[in-house]
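Just the one chain here, laid out as structure tokens, in the form predicted on its own.
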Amino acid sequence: MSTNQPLPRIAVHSLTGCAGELLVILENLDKLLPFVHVTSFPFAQGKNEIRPVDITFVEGSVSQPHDLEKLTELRANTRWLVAVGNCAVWGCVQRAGCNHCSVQKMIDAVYGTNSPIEALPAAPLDHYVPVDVKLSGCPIDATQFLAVTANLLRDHLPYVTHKPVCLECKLKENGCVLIEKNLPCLGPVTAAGCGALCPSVGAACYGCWGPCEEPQMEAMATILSEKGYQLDEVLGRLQAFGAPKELFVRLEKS
């Protein structure tokens, strides 16, 4: 690159969300720097203004009117919208809780009613804007951070595997816990980039990276319920960390 240019410049930003995946990026900003200008960090800088960028990573998902604005205007002044952690790519435990109240019958429980409150149903954020790229995980993997945030700064769109955890456990030679063990595992229909974390230590994947392409939902549930898990049990796993609803239509109709 050459000197006389300027630096990309790329920015951060928060929604509703626990702010696990701020940490990831802080954590390896350090190695970014010499190559890009960071106009954007909360905790880390005093102003975080929105601005024209070249890339913004967003974290957290769309549960309060402000949220919606914010992104809206986020979207307008970047080339690339990058969604990390499950928060913003699936809704994570704010939409799980969606599934099955309504927002009002949440403000009324907590606040009262006639509370001044407001929110939205929570939504990943491509259910509002176009995204470029989706970093799930509940935090993101740092390595795929760096290798999606590299690719972006030499204009291509990376790559970012959603084959099963399975796959992950193969390349490991890992045990199948799901076989072996009879755990809950739900490896089969869960987005590989963990680096199959849990059951490289004999725990069963409980599905905090989101659904992997195609997952075969109805096989997950034949096979757990095979092992004496119940279905409402299953669905609740699958559904913890924002998996859409519709995946398993099917399955509450069997």
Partner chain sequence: MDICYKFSKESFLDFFKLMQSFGQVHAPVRVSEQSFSFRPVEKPEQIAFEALRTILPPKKMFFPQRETLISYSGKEVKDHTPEPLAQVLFGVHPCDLAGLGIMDNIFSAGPPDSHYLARRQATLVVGLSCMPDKHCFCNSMGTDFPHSAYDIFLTDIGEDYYLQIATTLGEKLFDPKPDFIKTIDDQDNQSYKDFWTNRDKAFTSNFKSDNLKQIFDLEKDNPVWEELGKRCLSCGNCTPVCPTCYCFDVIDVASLDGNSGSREREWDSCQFTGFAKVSGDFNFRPGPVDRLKFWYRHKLHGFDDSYGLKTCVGCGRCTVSCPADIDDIVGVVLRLQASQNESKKDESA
The other form holds:
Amino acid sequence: MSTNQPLPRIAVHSLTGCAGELLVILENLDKLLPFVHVTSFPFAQGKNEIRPVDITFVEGSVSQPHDLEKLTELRANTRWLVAVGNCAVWGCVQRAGCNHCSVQKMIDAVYGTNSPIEALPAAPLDHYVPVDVKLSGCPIDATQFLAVTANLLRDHLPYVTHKPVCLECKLKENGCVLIEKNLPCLGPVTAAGCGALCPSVGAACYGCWGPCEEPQMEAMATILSEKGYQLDEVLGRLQAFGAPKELFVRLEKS
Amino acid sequence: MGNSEKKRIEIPEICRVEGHSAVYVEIDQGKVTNVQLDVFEGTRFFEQIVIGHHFEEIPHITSRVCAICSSGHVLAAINAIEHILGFHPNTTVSLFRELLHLGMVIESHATHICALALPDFLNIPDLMEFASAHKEEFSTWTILRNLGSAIQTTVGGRAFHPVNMHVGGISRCPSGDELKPLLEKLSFAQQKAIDLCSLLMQFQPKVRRTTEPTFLALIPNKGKYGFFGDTVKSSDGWEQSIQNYRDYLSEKSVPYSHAKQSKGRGKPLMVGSMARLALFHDLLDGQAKHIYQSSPLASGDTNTILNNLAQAIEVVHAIERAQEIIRVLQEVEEPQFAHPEITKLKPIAGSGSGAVECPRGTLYHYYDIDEAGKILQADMVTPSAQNTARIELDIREVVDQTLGKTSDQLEGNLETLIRAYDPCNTCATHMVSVNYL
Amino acid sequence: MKALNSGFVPIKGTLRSIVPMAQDNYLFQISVEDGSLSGCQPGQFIMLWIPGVGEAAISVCSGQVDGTLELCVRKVGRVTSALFQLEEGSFVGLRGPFGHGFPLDEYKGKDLCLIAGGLGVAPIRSLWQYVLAHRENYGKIILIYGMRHSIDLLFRQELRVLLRRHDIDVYIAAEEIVGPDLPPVPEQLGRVTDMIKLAPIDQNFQVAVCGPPVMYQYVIEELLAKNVRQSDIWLSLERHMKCGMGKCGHCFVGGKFACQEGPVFSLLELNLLPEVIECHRK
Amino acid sequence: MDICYKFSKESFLDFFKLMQSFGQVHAPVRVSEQSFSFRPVEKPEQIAFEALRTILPPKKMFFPQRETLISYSGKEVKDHTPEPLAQVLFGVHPCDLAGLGIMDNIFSAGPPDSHYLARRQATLVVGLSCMPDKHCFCNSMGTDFPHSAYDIFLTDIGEDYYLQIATTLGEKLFDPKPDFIKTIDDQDNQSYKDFWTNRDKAFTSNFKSDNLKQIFDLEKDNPVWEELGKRCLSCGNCTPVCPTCYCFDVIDVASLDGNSGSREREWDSCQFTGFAKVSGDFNFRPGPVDRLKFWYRHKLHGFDDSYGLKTCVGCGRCTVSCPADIDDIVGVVLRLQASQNESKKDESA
Ligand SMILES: Cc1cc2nc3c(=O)[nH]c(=O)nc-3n(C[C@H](O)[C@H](O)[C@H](O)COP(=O)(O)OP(=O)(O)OC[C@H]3O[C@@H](n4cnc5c(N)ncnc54)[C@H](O)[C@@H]3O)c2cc1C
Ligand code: SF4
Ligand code: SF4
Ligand code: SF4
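Same protein, different condition: the form predicted on its own was shown, now please give the form predicted together with its partner chain.
Up next: the whole complex, starting with the chain shown before.
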């Protein structure tokens, strides 16, 4: 890139989430700053303009009308919209929560039946607007975030795969906790990217990166129930981090 | 400004705080008639989300309430569940948990002081300028947060949302070799933290409020300054077991905000670093004690702005305590490979609470579990919810004092004030109603 | 043994010209510094590298390669989109040529039928350019080229010229006329299989086929119905490829590496596992 | 002909030092209650002699899980073929030696793989005898005895190790002959023979491998495949653990400066959905059944065509690493063979 060209502009925003991605981005900002101009990042700076930018990173799920308005505005002002984090890509735990309890019921319970407060069932960004790149993770992996940003800064689509956690687990040469310890590891149906963090410390993957490409949910449920886990508990675990209900249609019928 | 004029001050989005919030102040006849801190972060209903899940899953789920204090939400959940199941972790596990928590305290305080609050004192508009024009402060932040995140990564398996902390123990004890580099980082960062205290002591508070706050914090275990305990103490002179938190904390929802407000025995509360120091400074030792004694806090100044300094003193303490813990853990005899230290707990029906002192104050988790180990009911009371009423009171007092000044300056001052509390709005909006008896 | 050079180091190429042919299909002319690609045969392919993005397998599309080669590329994904963003004069990397192209020796002295579906015309074009350049070596030559929409027709000018020649029989048809008409051919509407039915193909023909994965099954049926021998049907198979050197395993099909032993196979050589010809869209 | 000696187990330290004099020693080390891994070791006590199979096979030494192939800066491209580094791989059992032999074939065929070969050629491979457990079936695959791919092989003959030297690289190590190396006598040769004969008898898993192509062709629609496919997680655990799986993905990693970066390769698995996808989202092996069948055929006779090799060496790693218990090669082959026998009977009836 020639030096007299203006730096690509980026924006970092959050809807409803835990601010984890903001934190990851904030912590890696010193690496990004030489190559980008941050036009808005309300979590981190006082001066924020909403104007056309090259890349917008959005964290969080759409959980209220205000989120939706903001998302629509951000989409209209960016070349690339990147959903960062499980909340933005899948809807994370709050989406799973909406599976077993209606939002209106929750609002009524919290704020009373006539409350002016509005909420939407938690949903990932692509339920409402086109998303160019989805970078799952809970939180996202900083190395992957920087590599993906490097591609986007040159206007290139990044290579993001959704192979299962088991791959990374075996590449690290961990003993399998599903086999050796009978733990309910969800590695086989969860997207890799974290570096198989949980099995690497001898714990079961609980699916925080969301489902891998074409997860074999039925086979997973079969194998866990053979290990003595009740089917409803298995379903609860499989859905806890926002895996869409469609993946379980056949499973719930059986 | 004429006295009869009605005026409304609005700060539609407070920047450099965690989550989303706004402030509305209404002024009539030269008097503040209404103050609203509107947390408009989307609601997430965590108490509802966890229902039906097995207790083993809970720490992983509640971790997601907030990235900044995820370890706090993990440990509060674990404490509550282990309390219900009657389990007491061994010393190794307790020390690792404490170490993880200290890592979080260091990282959270450092980020709040340096990246969110300092720009107010240094007049920095954006990050670019922070990184280039204030290299020293920027690097202090980098060093401290890297330290906090290194501790959490070594102990918890990642910088936040730890994967290594479970109900019943920890799935892999980091080896002595893995802990060793932390010691080097800690001793390097110690001076930076001390310098940060000195820097903060130079700034003149921009605002000053009048009513003395009611402080509330956990009485630390083992008679040492710390973040874990089972009983709270109030600056009004009372103590209570956290199992009875509903007796002393009342929670209500306000129509204008997604966050609920808590009061302690009917009074606005202040929790967090200042509260802890005010109540337990005599338990400090080492450098932290020294600095405290030379600070305005020691002479009883309770100006909210000093919360930033209180946080910095806690960073110094956390660094010293972390070194102590690592030295003890290094003595633990170690098998050939890093070993688990975890007990598989059998479900018992019952209910109970757990609490920890998060960076921003006391965090309570309460669960009701059935005989299969599934959650029937849950409740979480966050520090930010406890502070909200106090923030509104502060705003009212500050606005009252400064009426007549230009609103520009006032708004800036209000933001500074709110920021000093380090409110965590994602934490504050996790909640769903629990009907108190 | 001494250490070798990695086969992953690309040859430097320079993008010389970019010619749009149809929507999302451009013809790229690339010059190569060291002439190492000059042995390219029709049906062989190269791995085209855009630094920072990745590689894609692309058929050599010109009948003769000396200093420059031509690639006809469709924009479908990451690498291909990045290529479309480049300007003339840009640097690209190339590795290859890889694989076995069409069996030119086998074809000598025989009647030829070249069948292309859609973008499959890219390697077929290098074949027609080659055989027409050595016209005396072959008997009858039939070219069949089908596409979905007429607007997707590639090499329009070149085909007009071919249509005027008497030493090659050209059939072109689209499933639908969208946009401009096809060059003047008797039947504008139809599928590749319809044209095979029409064309005077018999058991003496050698047939070269390249098209989208779904096409093969039907084309083979039609050719077998015309008594073409399995050993005379030559299919260029598209498979996922990462290395081109018979290592990465992605192109392994029916016991063979498409990148090294293919991409052109005779039907007879292929172990008739379902996965060789059948495919599914997901 | 191998040169044969012996040395007493008590002088293993001397042997170890000799290996160290060649280069960094890598040997099986215990990494969990049940698992082992080849890791660098500094002293004999670290070695888990009892290790039957490591989680990952020795291929990782030459074809690491992830490595940089080339890097670039502007138009300058740098080759990352590694400098040969002398190292010792100790404790390789016969099945893994056979696996290495197959990998050697694959990585030196066609355009040879400089990365693999550079590391391979600088490594001294020391084999070690073993006793099979219930998952071992190298006897069926004809890989139960060391044939090639080793420089030195040690057979446990009680008090001593029986030492075979197969290459000049190995021979040089014992030149001049150290004191602890003893000549062998008839008694030692007999012990050596006894060891291998007894080991033969220790196998509990078994099938005949002479009709594998036949059964896979004829039984391609056997109901067993649907049954396994239903359980398969597509987790891909079966492939990285295989001594002869070598599929990889290639990934460009760009730097933020927009001008430099690297190309890296990382192990991949044919069991993943996207493995065989081509543009237009056409997939030639869309479901677990297709992929599993492909893998079984590929391992048990796939290379009959390309290299004239069966690529399964009977180490049992896939069997013990499959969370779904379906990579029971022995069980599956026996079932397919039984179906064959059934149909033969039906026909003759
Ligand atoms: C021998 C051969 C010759 C080819 N010749 C041409 C040609 O002349 N012109 C042309 O436009 N295309 C050709 N292709 C197809 C071309 O290689 C793919 O379309 C291209 O790799 C897609 O790369 P991409 O990065 O743009 O797409 P991606 O973003 O990688 O992916 C888009 C889709 O393509 C699939 N894909 C990824 N890599 C490959 C691959 N190596 N091969 C096939 N599909 C893949 C993906 O699974 C995905 O479904 C040929 C392919 C082969 C195997
Ligand atoms: S531990 Fe989990 S992630 Fe690792 S291989 Fe086993 S199932 Fe897969
Ligand atoms: S192993 Fe699973 S739960 Fe653990 S960090 Fe990775 S994706 Fe998340
Ligand atoms: S066969 Fe077993 S190990 Fe292999 S992909 Fe299927 S479930 Fe995983």
